[in-house]
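Form predicted alone, single chain, as structure tokens, below.
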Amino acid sequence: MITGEQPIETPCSFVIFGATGNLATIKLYPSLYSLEEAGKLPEGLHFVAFARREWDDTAWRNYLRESLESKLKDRFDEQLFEQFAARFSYFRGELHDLASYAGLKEELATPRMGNCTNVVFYFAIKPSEFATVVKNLDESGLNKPRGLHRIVVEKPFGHDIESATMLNELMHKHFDEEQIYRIDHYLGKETVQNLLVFRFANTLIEPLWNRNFIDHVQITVAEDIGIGSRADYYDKAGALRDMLQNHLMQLLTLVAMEPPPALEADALRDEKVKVLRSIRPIPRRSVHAHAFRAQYAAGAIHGNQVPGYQDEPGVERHSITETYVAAKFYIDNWRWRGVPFYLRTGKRLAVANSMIAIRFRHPPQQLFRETPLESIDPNWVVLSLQPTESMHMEIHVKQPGLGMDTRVIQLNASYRKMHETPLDAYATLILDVLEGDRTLFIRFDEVEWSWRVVDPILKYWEQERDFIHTYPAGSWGLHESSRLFDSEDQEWRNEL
């Protein structure tokens, strides 16, 4: 955790809206369990699982056990689970029913909640339901006293710049900015946070981190899974809204930002906004040259046949929602002018792999023209975010022997010792919510400028409703996305 704002009183209740949904089950509960395992959860913190199913606490506990056993496997410990599950109570309610919030308010006032005055409301729900929950929290008085409780909002924040602005105005009508935690779990990853140290604590690196030495930057978030049961949301969102506008844009800002005056919440976010404001606008006539979209068709993932996107349950027939997007951006400032940033993300790709790859320019003088080594590959710095977290450089050395041949070696920056276990990104951010540290959360002007960057692409694609490229599941997408590259010697880097 980066030291940021001074924390206020630690919350004693944590309400999870959408407690039986995909997000809470797959991401939130394993992370909370990890915090329990690490002894990081405050004593007396109580969770309220808010959902619509006709369950009692026993049925809820059975659901929680099954989901954690399935996810954690060998890590699941019965004694630890009993300790963890004792923090939970189940509350049946409807997001659109004001009476449910009145009942929730009474629940939070019961003695087992410890006379709690500071509550976290976690929105593990569809973005289309954010406004409803915010209004009902206000009408039921659950946002009082103002300035005390905290709300955690998942991405995407809006579906375009207009809706994001309207949602932000609504939230600010009932909550202060200091109460709003816009979460992007990529910012909780160790490698992402270590990027700041890698850049700004090493005089070896920072002088080279500019247009004079770097040829281009690639940011890839590849998934081998499909959309699962998320068709209702995903078919309206697509890869650009779901991933690129938030996750990948946040990674871009951390790669490109200037050193902040201090590692404090607003100082860090000020520098990220400067990057977003410096991204060159994409004219409508140039969208085709800056962005490419496609949709997965049937294919094989790790030897198993999988259906195409249009055959997934809940997807509209003849849908042209993109499951793959690649885009090129330029940052028009002193550090990055002329350096292309290539971003891509997709589902049903060959492997699950997320990384930031920085390619350096070729040496200005070719000393090996009169030798068998007529050209050499460029140097790279590669930061792997998942499935492993690592950082390494690629440099050339001479191979042993009489000839002038080189080979590439990797200098690995291993920052985790053997006995140190990583803390899940969600767990890191939840702990920050509890401690009142907003450093790794997103301020609204970041959201606004991210939408401004991608808005021309969205508007253009909304007019092109007749056709979308397809790629076979289990591939790396279509070669046609390579048309975004500025030179023939640039290509996608798929492996570490």
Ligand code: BG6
Second form
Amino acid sequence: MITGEQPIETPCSFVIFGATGNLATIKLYPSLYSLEEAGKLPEGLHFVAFARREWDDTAWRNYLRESLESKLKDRFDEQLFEQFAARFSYFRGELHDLASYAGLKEELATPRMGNCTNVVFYFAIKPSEFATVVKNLDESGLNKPRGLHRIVVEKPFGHDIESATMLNELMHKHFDEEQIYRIDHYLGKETVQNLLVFRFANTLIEPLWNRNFIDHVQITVAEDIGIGSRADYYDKAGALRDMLQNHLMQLLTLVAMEPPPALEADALRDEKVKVLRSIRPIPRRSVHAHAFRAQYAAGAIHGNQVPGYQDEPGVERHSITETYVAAKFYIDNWRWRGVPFYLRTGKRLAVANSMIAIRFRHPPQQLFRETPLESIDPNWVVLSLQPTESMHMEIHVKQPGLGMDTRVIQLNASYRKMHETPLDAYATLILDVLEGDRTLFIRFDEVEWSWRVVDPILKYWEQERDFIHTYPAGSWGLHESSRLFDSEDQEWRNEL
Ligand code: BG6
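Provide the structure of the form predicted together with the named molecule, given the form predicted alone shown above.
First the chain shown before, then all remaining chains and molecules of the complex.
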């Protein structure tokens, strides 16, 4: 919780739809386990794992144990696991089957759930199933009492502006906005929240944070993993919907927004929406100059051969789904007019590394023209999001000696002290759901405006269906993406 909002009544049941799916297994359970470890889970909180497999509680528990053991390795603790697993019950059900919800309702009324009136429903399911679950929750009366039950929905919210609007209308028919938590786990990341502190708690930084001093901004989220077993979802989504429309756009808004009048959920979100609304629309004829897509081919990641996207299990033959996207946006407001924001993300890139790199302008006077320094590289401020959480500032200093030579030195600061262990992004956000704080969740107008920004690109690409560039897995993508740059002295920054 980053605001001082008063916690409201804490939920006592937490239903996970899609309990054996990728997201729940890889992200959710390890985070819940960390909360248990940190003593943050409320006493009496009970999890219901809702999934299709014909399992009983024992089979479920074995599954949970195996997945946590493999993820947590040395951190796995038998005693803690027992305590954690005791909170779960397994519920066999079908998302499409109304009878399953009637059964779930009965389950939620059993004595072992306590006298529970406040339930969280977590949608760890494919976006195409959201609407069905919302309707079924309503049909079976599980959306009541309004105001107490909460639903947590994952991104992408819809697959374009029209479907997002429809989904939102449907949700509002059955749930109040206060009950809806649209999650974007990037907002739970420590460094992302730190952006606010970095910008607004340091008077040193903010005066420079504008078009007068900044040449351009790069936001990179590079992954070395492929799509794993997620083809079913990913092949229909692609990198633009999966990452750029949500995670990277959120990062952009936090870099670019004005200070909110207060650190309150709506004040913060109002400022983010203003940024999204100020992004210059991309006309159809300019899509090529503003966006680039590509797909990974076979290659080597850290020395190991990996297959190309087309050969991943479940990917459609001749799929042209992008696994890499780079895009350029302009924010037409007083602060940012004329400063390009370059965003890129990709799977199977050379390294896993996410950062925000701010390049400053050249000094206005060429004071060193007659010296060996002639042209001086501009300053950079780089905020590393992962794997390290740090800030780097590059400045020029004169090399000691007779000549007028310089070198670039980096002022590096790691946010974390040795003894501080980070809470995973999901853990932070789940805690917020339990406490009823929606500050770090997405309001619908954010979703809507962000779809509006990327929609012209999506529509254009939908019509260009016969070709996609490929890049070898383990590379940094393709040089062609440099066509987005406004000037010749701009290039992607891959390293801290
Ligand atoms: C998810 C995407 O939202 O974020 C995945 O669906 C991606 O494709 C993941 O791998 C990246 O998250 P993180 O926290 O590992 O950077």
